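To begin, one chain is listed below as structure tokens, in the form predicted alone.
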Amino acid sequence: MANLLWLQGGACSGNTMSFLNAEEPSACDLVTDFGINVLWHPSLGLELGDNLRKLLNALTSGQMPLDIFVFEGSVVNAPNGTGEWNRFAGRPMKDWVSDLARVAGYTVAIGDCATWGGIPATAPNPSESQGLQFLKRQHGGYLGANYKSKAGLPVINVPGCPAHPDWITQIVVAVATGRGGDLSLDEFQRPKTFFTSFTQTGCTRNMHFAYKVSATEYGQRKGCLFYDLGCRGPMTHSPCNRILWNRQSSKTRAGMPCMGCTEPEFPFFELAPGTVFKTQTLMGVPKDLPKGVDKSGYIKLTAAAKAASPAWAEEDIFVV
């Protein structure tokens, strides 16, 4: 049986909700057939006070074994590197984070705020967030570039802004059955099983994106999200249309754009005014551009795209 243990830092708890949600496998069933012994859990720990101090001391101290340590939330360390805006347990949390991550066989980060800093670490930061092992694209975060838990891994990411409840799941069984070995991450220490494709892959939008015919609002069941509505599909590596979320949509099936949550920059542009929900462009060309294309490249694509797009694309043909 592998002992679990899930704490929060600066987060909103939406990863959390995400993981409660999830199907395949449930959190349920990570416990009734995979034997994952959750020892505590922000909404299902029973401990509280002493009793918390005394299940975290034993775990720190080696009393009893922490095979996956969950951190959800970025590691807070205001004011002035103290971490006393964020305590639990009566320190400062990321004093729990360091100790925890130096006993656990496997420490894996869950959402955005986790892996990278989130919205938190937007500038200009004042909470002095960081990820586990990032701050956005630097590699390093609170633990170091260094770290490494007792099995010989980096920090596991698994992003989003929430993550999907079945990344969460489905990496935590891996690591709870003894396949942590066999997980391939990227060079953000992503499972490749999950960031290898973008989320573009499985849109149903792709024709549109291919005959460069745009989606002008939001919901619309026609048109590409991208070339005026800020979707960064194309760009961003996710499942989310291939895994789908509820087992039923994703946004840009539901007609809104990507926001890139899966990627160490977002949100992107820092949130400034007038980024959110538009495309940045210079002369008519997204700043932007999907992986492996160029400006010169996209000018021709979109172009010959343009003028052998066919009438029909620019209909409505779904009918469901």
Given for the second form:
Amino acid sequence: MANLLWLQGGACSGNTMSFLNAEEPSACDLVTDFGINVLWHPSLGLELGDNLRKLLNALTSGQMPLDIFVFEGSVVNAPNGTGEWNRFAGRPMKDWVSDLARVAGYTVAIGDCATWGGIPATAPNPSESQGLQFLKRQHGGYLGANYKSKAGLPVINVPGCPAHPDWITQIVVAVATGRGGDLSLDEFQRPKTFFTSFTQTGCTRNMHFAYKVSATEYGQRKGCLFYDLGCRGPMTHSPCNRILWNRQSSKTRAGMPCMGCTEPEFPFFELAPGTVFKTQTLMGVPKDLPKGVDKSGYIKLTAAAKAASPAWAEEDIFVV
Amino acid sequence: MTAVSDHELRTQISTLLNSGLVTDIFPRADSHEDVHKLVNELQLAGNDLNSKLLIAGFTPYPVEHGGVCQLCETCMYYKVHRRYCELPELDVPVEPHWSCRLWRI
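Please give the corresponding structure for the form predicted together with its partner chain, as opposed to the form predicted alone shown earlier.
What follows is the whole complex; the chain from before opens it.
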């Protein structure tokens, strides 16, 4: 039996909604099949007031073991570093985070806000938000660069806005069943099993990407969303087109550009007007090129691919 | 628009460009703001062909800018087989060796 506690900081509850929609395994499977004891969760917990405080104190004092500490949302430090804007169970949430992270077997950050600060940390960051161990790309975050949980791992980051339901439950199961040591993390402490391939991997528009045929409208079935509509699929590490959403689709499959929400810079360009869903270019060349491709190579590849493109690539091949 | 009318319109544009229609070839739309400004102007111009050609800076020959040859042929809005620019605000048949300042790759 592994004790799990889930708390929320500066959050919209999107990752909670995602978690509750998990299918493989489901939130119920965690309890019934994997022996996870969900001590408290903002949408599921029964304890309130003093009873909740007693539970939290039992965990921070070591009276009750905390095997998995899941945190959703940013760590709010405002105003002036006090954390008073986000109080919980009688004290600033950030103080609970410090105390619970110290005793946790594993600490798992779920969603962009908990991993790198996410939307709350967008400039000018009025809530003084931080992720647990990163602020955007900067290593450190609220817990500091040297933090390690009792199991010897840094914070396990499962980013996304929200994170896919099954990424959440599969990582929780891995650590709850003693396989935490098998997790291999990338430079941003994301499990490599999910965040090594790209969003583009498995995208149904890859033929259009290859032949440089652009989609010009949302929802259009033909064309690639990278060239004009700001899709970040070729630069974003996520399995969104391998582990499908609701088991059947993804943003790019549905004709909406990937916003790169599993990367530390999300939301990109600080949400400046004109930057969302629009490919940013400099002298006609995308500012952000597919990972590992340089400008000169990109121009040569595009010219060659366009010249070689077959007629069908310009048509809608998804015939009903 | 049919292939025949594409051909007719392409010929008409070619005639306009080769018979001295002056278009705004520079400055090129280097930044997102530049692109946005030109697209707005095109939207205001509606379907007036001469205005479209002028605002977009069409030329019946390639233009090199920043060390890159900006050909319709390599532009992401260009449909190779139809020989057509599918930028919604332009939406005109073109030749692969033409160029305009909204070129992007």
